[in-house]
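Shown next as structure tokens: one chain only, the form predicted alone.
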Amino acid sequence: MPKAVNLAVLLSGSGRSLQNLLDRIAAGRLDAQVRLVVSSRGDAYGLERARAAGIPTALVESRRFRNFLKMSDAVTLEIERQPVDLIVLAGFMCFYRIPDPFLGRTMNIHPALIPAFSGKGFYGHFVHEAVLRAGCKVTGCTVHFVDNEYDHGPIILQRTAPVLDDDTPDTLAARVFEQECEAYPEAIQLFAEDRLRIEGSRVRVLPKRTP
């Protein structure tokens, strides 16, 4: 049985992705434990979700920092207080510079099929609006290891969602989020099972070991 992987979850908003992970853990479908939740906003509802689950929280408010490097250092300092194996970005709306020890141990999920509709400025509804403007028939989500560029780094897995003729950004976002709720736990579980190998710009998923 895989060892439970210790997570630090970084967020800025509602914490829906955090709640999805907590629900999967509670149901015995994800071998993980959330050790810390860090928010860049004091009014983020994700902090309330964490406190309700008895998870330690830290507030590193982006508005207090003029330099993203100093904010990144403050976030890292909080993470280093806990026994964290994997950093999970879950709607963290600030650029986080990954410290060297966590390169290859930091994941993000993006609401599009990277490299399409990704990079600085492509977040939240801006992504779905761009997908609709482009007339795409398919979109989806991407889980990737984070490097120090926006929406960049080796792709772990992707899931697709159809774009319907009568979609709005809201309806499309909801459909993509359904796929995110499957993709992120799947990627974290692969990490917990030690089945991910970074080979240059690609990620190899190893076969599941038999007992």
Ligand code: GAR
Given for the second form:
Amino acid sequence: MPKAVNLAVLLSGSGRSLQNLLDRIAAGRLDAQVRLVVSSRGDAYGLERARAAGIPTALVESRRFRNFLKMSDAVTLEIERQPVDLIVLAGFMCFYRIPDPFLGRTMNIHPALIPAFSGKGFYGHFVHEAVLRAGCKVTGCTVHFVDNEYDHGPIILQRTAPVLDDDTPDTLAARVFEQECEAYPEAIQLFAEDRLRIEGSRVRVLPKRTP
Ligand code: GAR
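Please give the corresponding structure for the form predicted in complex with the ligand, as opposed to the form predicted alone shown earlier.
Time for the whole complex; same chain goes first.
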């Protein structure tokens, strides 16, 4: 059995992705433990979810920082207080500059097929509105290692969802989120099993080892 990966989860909002990971862990389907939740907003419901699960929380409010580098340092200080193997961005709506020791150990999920509909300004419902405006027939989600660009870095996996004629941004977001709920735990489990290798801008997924 792979060793449980220690996670720090960074969020800004409702924490649905955090909850999905907690549920997977509780069901014994993800070899991980959430050691810390960091929020950029005091009113994020994700903080409540973390407290309810008995997970240590830290509040690093974006509104208190003039620049993202100082904010990133404050987030990193919190992370360094815990035994963290992997940083997981789960609806974290701020730029986070990855400290060198965590390059290759920081993941993000984005509700589109990167590099489409990604980068600054593309988050939450803005992504789905743009997908509908463009007339796409398919969209999806992407889990990637984070480099120091917004929604950028080697892609670990992608899952697709159809765009239906009568979709609204909300119905499409819900369909994509179902895929996110599979994609994020799957990527983290691959990390736990030490099956991800970054080769330049690409990620190779190694086959499962037979015991
Ligand atoms: C998720 O849909 C995630 O893909 C998106 O935020 C949602 C989670 O936030 N992330 C981005 O758009 C990052 N560019 P929530 O837990 O507050 O609902």
